[in-house]
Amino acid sequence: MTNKAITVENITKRFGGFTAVDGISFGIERGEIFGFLGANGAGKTTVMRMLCGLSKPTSGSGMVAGFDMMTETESIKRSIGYMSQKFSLYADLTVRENLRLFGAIYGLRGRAIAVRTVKMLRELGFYAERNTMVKDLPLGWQQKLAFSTAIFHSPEIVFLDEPTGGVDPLTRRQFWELIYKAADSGITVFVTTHYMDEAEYCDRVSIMVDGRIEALDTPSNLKRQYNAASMDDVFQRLAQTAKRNDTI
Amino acid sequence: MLLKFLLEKEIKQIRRNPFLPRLIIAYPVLVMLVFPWVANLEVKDINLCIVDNDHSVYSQRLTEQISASEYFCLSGTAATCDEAMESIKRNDSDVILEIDAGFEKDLVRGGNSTVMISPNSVNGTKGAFAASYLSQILSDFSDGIREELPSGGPPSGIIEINPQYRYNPCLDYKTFIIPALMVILLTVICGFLPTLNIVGEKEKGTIEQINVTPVKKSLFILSKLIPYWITGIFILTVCLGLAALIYGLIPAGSLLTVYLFAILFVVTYSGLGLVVSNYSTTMQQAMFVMFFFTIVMLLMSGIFTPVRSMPGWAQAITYANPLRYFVEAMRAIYLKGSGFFALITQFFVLLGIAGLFGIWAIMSYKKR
């Protein structure tokens, strides 16, 4: 295995005649925090569709957590955690429930799903509601309870699509933190949002625009280029030259 | 091992719901209690209106006889033949007999007269059982006065009819119609209930947290399917049992013929739901979806309606129709005792549409 935990080589997708990505290439390190900024619709989600084996590239080529990502999707989704934007754990299954069928998904046994969800869920003082309902936490609870459902099988590389929408700045500071802490142990974090503060937390940022990737430096960098204040005003530049409907 | 926790979810997650254990304990228990009375095609209680036009001694002893009757009321007598028809049209009466003026005369003269019959028709089934009943009673009551009267005349009938009805001797119409309950029973829970909770994880979007898990597509639709498959069975046997009990009706055939059909039969028809669940993006869509096939099947299976009389061109439809075979191989078993040899083409024509709805279901989630 290479020290990257994601490379990809001018990778498209068209469907029909619409090209939805053209051509991007990146790289990303191992234990690195990546944003991946971009307008609606400039094709953050079907990058992010392709990298966790939902769908296949049209040309190009690409390795993600050591596996190709043509011909060895099933291998990806093992080595993967995903967190979607809309909310997706059962809500009609308790807090270790939900621990317990996703455990099982990745192929960890009962007796090391029940150690590791005793440990999580102290980690995360949710010990006490470990046998609540999930549609019954708080909204800031579930998307941390998301989070670590997404990291407990200690995955390679975990994806967040927008993982803090519609989220209270304090839980959104915390769900940060929590990041930062996967980040720390080694998995490789993926993240997309629109929340420029958080874009400021990320190791890398990438800004994409109509199906390309525009800017990719650091947070830091990426200012002193545009000579710009702040993430904000980066993105404000960039976006501005998008052409395509910004509601495709 | 991993479907031990898939099933693990899917049955916790149908004891949460709060409607669907209630349905399936309630649902069995008031159909079997319910529609065998309601669903119901025997002609009982029709009312007949009497237009006497002879006033005499024997055709007052018609009317009495006619009303003794179980199948006829007396709604009343009219003078005219068009008062008799308003109280048709006011829907007072079903049937009109008109007893012509000189009908004792002519009956003691020359041993021969006539009364009219005129059922009204609009349901068919309705006026002709009329019909035929009434005649019946008028033939009884012509022997009875054949008898008595010392002109004699010829017998009426020299050849006696004597039908013996084979495998529901009374008619009994509940007989018929119970076997066929538990096939309608059995196409709704296990048709409907699948597909909504596969589109209603789609609708949720924890489907696609699935998706990109390594969990094999297969496995978690089987997962799904599985408890479905033992709530049918579970049904299928209350049915049974309340069928004995309250009606007294036991299969004459082989319960384990009627479990091997009911389970090739959920089997089936759950694969169409997972067509029809492969096409739907949201419930609303899947339910009407599964309503249209589901009703279409049902009138064209020959619960209600024998397919024989159906139009050439429906009965060629109804060989594609699951619950045609279902439905035959429930009355076979049941009233006929039919073994399973005699039921093998139902089988396997049922084996085949089984292997088709999962090819196709396979194939449309693929292209998905």
The other form holds:
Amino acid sequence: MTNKAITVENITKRFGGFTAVDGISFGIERGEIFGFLGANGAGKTTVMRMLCGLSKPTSGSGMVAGFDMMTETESIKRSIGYMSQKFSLYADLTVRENLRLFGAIYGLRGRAIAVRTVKMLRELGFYAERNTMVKDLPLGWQQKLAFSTAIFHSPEIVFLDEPTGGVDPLTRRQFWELIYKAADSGITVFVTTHYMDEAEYCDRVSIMVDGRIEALDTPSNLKRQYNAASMDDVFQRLAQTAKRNDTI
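Could the form predicted alone be shown next, to go alongside the form predicted together with its partner chain?
What follows is just the one chain, with no partners and no other molecules.
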């Protein structure tokens, strides 16, 4: 078995005459925290949709969690977790009901759901709030719960699409502790973010510009390569070269 959780070779995505993603290639190790950065219009949303099995590449090849991006999209969907900035929780259900619902959605049954629900509630420190409506939880707690529902079924890969938007710096840091724990358990984390300090937390970072990956390395190596003091400096330097600005 390969150690790669994701392998992409010359993936291109066209919409009519417009090339949204232009022949990109990269690989992600199992258990790696991989930051995927790019300004609006860079193509990162299109790439994430392809990796999640929601859209097929126009050309190229790729494997996600051991499944072919062209022919096994349904298997990919069953093998991953996903969390967006909007969290995707059900506000009028309790904490416990949300966990049990997502467990069922991801294909778990009966006792497996019950056991994992109790285990996750205790690990989060949410057991006393298990019957609290999600809408009554603080935003930071909702964020942690949303992440927990995304990994409830122990996926091989979890995709986090700007998951920390709108929360304070302390809560963001606590959220990243959950990410580290998930990666330590063997889950590969693919995360997009607009917070460049979070890019520093990743094992490796890629930066897209106009549909292409212009940089890919560890944060320390990228800062050294671009003679930059921070990842924000690296990002700004590359983003300024962009010629398009539509969200794709």
